[in-house]
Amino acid sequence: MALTTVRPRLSPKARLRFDRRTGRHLLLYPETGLELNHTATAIARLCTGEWTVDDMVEQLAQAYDDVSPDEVRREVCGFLDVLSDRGLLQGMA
């Protein structure tokens, strides 16, 4: 299966939460968490299992029209790789 046609979703052990204290989103998982910037939050929100990687890139390229689609693809794939390496994604196999 090609990477661009998979439908990644956050692992059940990972939770996307808004931190009112810092005003940023956090991706929480057992014993730790990641503070997400705006772009990472946008990508994580699309990890529902509904969207393919291609769909995610297309949506984000429209939202960030000042960034080339190739750069959007690199950012999406890079962030998904980080999440996958940490065991925080399903559907990437």
The other form holds:
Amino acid sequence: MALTTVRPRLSPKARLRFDRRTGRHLLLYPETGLELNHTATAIARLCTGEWTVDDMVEQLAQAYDDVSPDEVRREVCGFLDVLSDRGLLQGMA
Amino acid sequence: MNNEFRPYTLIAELTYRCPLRCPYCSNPLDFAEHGNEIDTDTWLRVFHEAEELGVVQLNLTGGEPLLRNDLELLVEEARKLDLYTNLITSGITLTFDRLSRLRAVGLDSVQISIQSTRPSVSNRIAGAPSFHRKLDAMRWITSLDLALTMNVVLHRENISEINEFIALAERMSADRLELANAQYLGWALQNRAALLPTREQIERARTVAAEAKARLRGSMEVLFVTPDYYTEYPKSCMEGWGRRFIVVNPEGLALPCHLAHTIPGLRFEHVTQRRLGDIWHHSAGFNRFRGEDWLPDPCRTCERRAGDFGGCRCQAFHVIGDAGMTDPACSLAPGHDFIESARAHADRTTGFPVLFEYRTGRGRSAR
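Complement to the form predicted alone: the form predicted together with its partner chain:
All chains and molecules follow, beginning with the one already shown.
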């Protein structure tokens, strides 16, 4: 993945919704969904096609200043892989 | 509330009516003798009550849901409730205009079923000319940026087309391909001798599907569902009885699965008479096979029980006559010899011409 240039965007078939039973967000797609933790929700919200992976890491590192940028990068890349494996991202080519 | 029994998906069977006559139809055998369909307002209330219970996914199915004139209203309301809405259809009566309207009011996803990649075979299995309309429908779905699932019910006659099914799904740019072997209940059980593939057919298809799944990772999800008859252990039917799914059938009966009411002695209730939340939590039928107290031997002490919940209750009833027994698909089940003899029969009849008993609007008999 060329992290400086790709601008991940959530596929139109995926939809983020708040789940008031758990207080978490669900990323819904055909027949199933992912229950997201706070970090994953923040990452998913940045998948608008506007931001590069580097931009995403930078923004999240500012928001979570108790976590090292390397750790943030690992989280971002790990979650983007999860989304990409499920065909839930566009703009990754 | 305890999340152990939280429904995530409402399966709304809007009608039993359908222009097709597939021999593995999931409608009940006596579907033609059923009463009136519940009206629009009742469905809208059911959606609200389902969402309050925790439902986030809505499957609009049937029969053929496109035969309901109020489908647009139902989708619109579902979207207001932030439900992820999936239309499960043959595609037969669909037009581009109607699909555009459904998209505009909030439809997320469409599943189209394909019977064969060969038009003449597809039309014969479906019992109606339908193949080219299905292809048109799939093209419209992707052109409107809706998620497309191509669903194939596999059986003896079409399982050898597995490569062609995968190629067709790729050509249609499907997001998901469900290669689901028929589940041998209802009409498929009636037609089991004609439909059940041999072990060799299953193994070959499974290998091809696994290769496609790896190759297409990230662009198309490929699911292969082995028939219970060829698994060593049963599936966790509906992810457990009354645990993750609610089915509401065309007459408004709320059920843990679409055939639960074919099991004698269970009491289920109508959404016209009781709130869905009360039915889910308190009805005798929903509670009958929840938890572990009801489990028979050998499930009671089996370490797999937390994953498969004893398997399918309907299969236990329809194959061995007792819904409270271990699913006979399990190799440890006392009734497993019924499954073994059906497999042996499939091997003996390899190559015989395939004859289906067509389901008809009159119900059971077409002999």
